[in-house]
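Shown next as structure tokens: one chain only, the form predicted on its own.
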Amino acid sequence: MTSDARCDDPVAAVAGGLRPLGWGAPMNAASLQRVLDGLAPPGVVVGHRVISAGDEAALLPPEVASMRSSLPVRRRASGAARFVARQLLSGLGYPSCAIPTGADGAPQWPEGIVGSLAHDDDVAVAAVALARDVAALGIDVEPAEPLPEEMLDLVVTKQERRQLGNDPLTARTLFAAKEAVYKAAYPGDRIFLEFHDIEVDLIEGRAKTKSDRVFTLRYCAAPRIVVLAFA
């Protein structure tokens, strides 16, 4: 894929997405939002929030009741992600919507909406769209750091290894892409996917699942690795 994302921050646009001029730089919230705005295709809105103390209070009662984890750190991240999602939904005409977690662990979106939530230890992101415009949508966020060596075989297929090259962030980007694809595919297929059930081509900006579903990818690697998957 040749990305149409635009950014004035320390990233460079190249075939396949946005690459950092240097990984591990401190995150700038404003620069991340500009990158996210550039990633989103027509009809999709994307936002983020730096996870902060007290974000667990953003959870609505139906959301609290649906969550399996009572750990404050998990609820704080979930609250931050839903805070972002509600802001985005409000812009689409869905104010004050609860987004509870289903029995399968997936967020339950209002009728007529497709969406996805993600967070790492520091940042929460959300992507939403009208179902009439976008059939499937997934997002993932990861720190701009190399994937731990012990996870490489678990995540990366033999064919995907050709893409690794000398970029220390490529394997982590593949990981994030597969997480985003799974989130996009699951609501329609209800099939659990292992990492090797998804084949990713970062250069072409495409991913294919074992059930032959194909998704378009847009991604960045700075100031955070974020991957958007959609169909």
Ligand SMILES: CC(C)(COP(=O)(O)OP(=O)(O)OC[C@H]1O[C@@H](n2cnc3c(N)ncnc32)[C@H](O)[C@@H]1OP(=O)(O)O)[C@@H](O)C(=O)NCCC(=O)NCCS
Contents of the next structure:
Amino acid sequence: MTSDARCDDPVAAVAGGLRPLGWGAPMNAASLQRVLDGLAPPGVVVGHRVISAGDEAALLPPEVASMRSSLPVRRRASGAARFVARQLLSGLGYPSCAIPTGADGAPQWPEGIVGSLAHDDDVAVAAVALARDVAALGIDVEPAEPLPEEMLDLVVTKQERRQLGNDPLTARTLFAAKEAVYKAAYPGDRIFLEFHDIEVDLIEGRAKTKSDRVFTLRYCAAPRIVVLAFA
Ligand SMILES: CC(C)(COP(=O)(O)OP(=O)(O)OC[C@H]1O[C@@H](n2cnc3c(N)ncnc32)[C@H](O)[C@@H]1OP(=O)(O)O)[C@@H](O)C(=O)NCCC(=O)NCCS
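Please show me the structure of the same protein in the form predicted together with the named molecule, now that we have looked at it in the form predicted on its own.
The next block holds the full complex; its first chain is the one shown before.
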């Protein structure tokens, strides 16, 4: 297949002048990337970018047209995530693909690709794979900080509470795992999930949704909480 056949809407290369990964950022981007590479199962590629001023310029016209939020900070994060995703897609033989947002908020990947995007205030991440290798893929990134106390009951089920122990980051890792699972599950079944609709077992590296879909989890807590969910 030619590369043009792989994208519905082949587009010109992203705007130039974007800063290289992690430039001037208060985080060791190389160490985060090493951790992410270690998380990725065979067939999945994961990347990140420290969100930088001007990253909104990485958005391609079909992406801008599809986005509901016009908030500059949100567009910057979405641009950074797509910058990363395009680099990963190029490596899989899908250069210059637009990744617009669907009406439900889910990213629309080129045919033959599964993927997921996430961003916190500082970092954007993307994970992609060929659909023939991986059925479903979700990612989330969170700062390595405890979950606010008032969110605990909303996020953590009675069964999951046994996992909390003394590590202050476990509850936030559960939160990230559920968001990653939701992003992996939604494109296939279009079912809205609450936090308690997903049971996570961090020790086993497994999650199950209320509709009995099972996902494998891989995660890290430093220098960022990042969770990958896949099936
Ligand atoms: C999907 C969702 C969890 C993302 O969380 P968030 O804190 O807004 O933001 P994140 O940075 O983690 O992820 C944002 C990315 O998620 C992706 N996303 C949004 N809706 C999605 C969906 N329905 N399916 C898959 N991915 C989706 C998008 O790529 C988005 O980035 P973009 O706008 O730049 O394209 C949230 O938008 C949502 O829809 N929540 C409702 C369901 C829910 O929260 N249930 C409880 C947890 S299971």
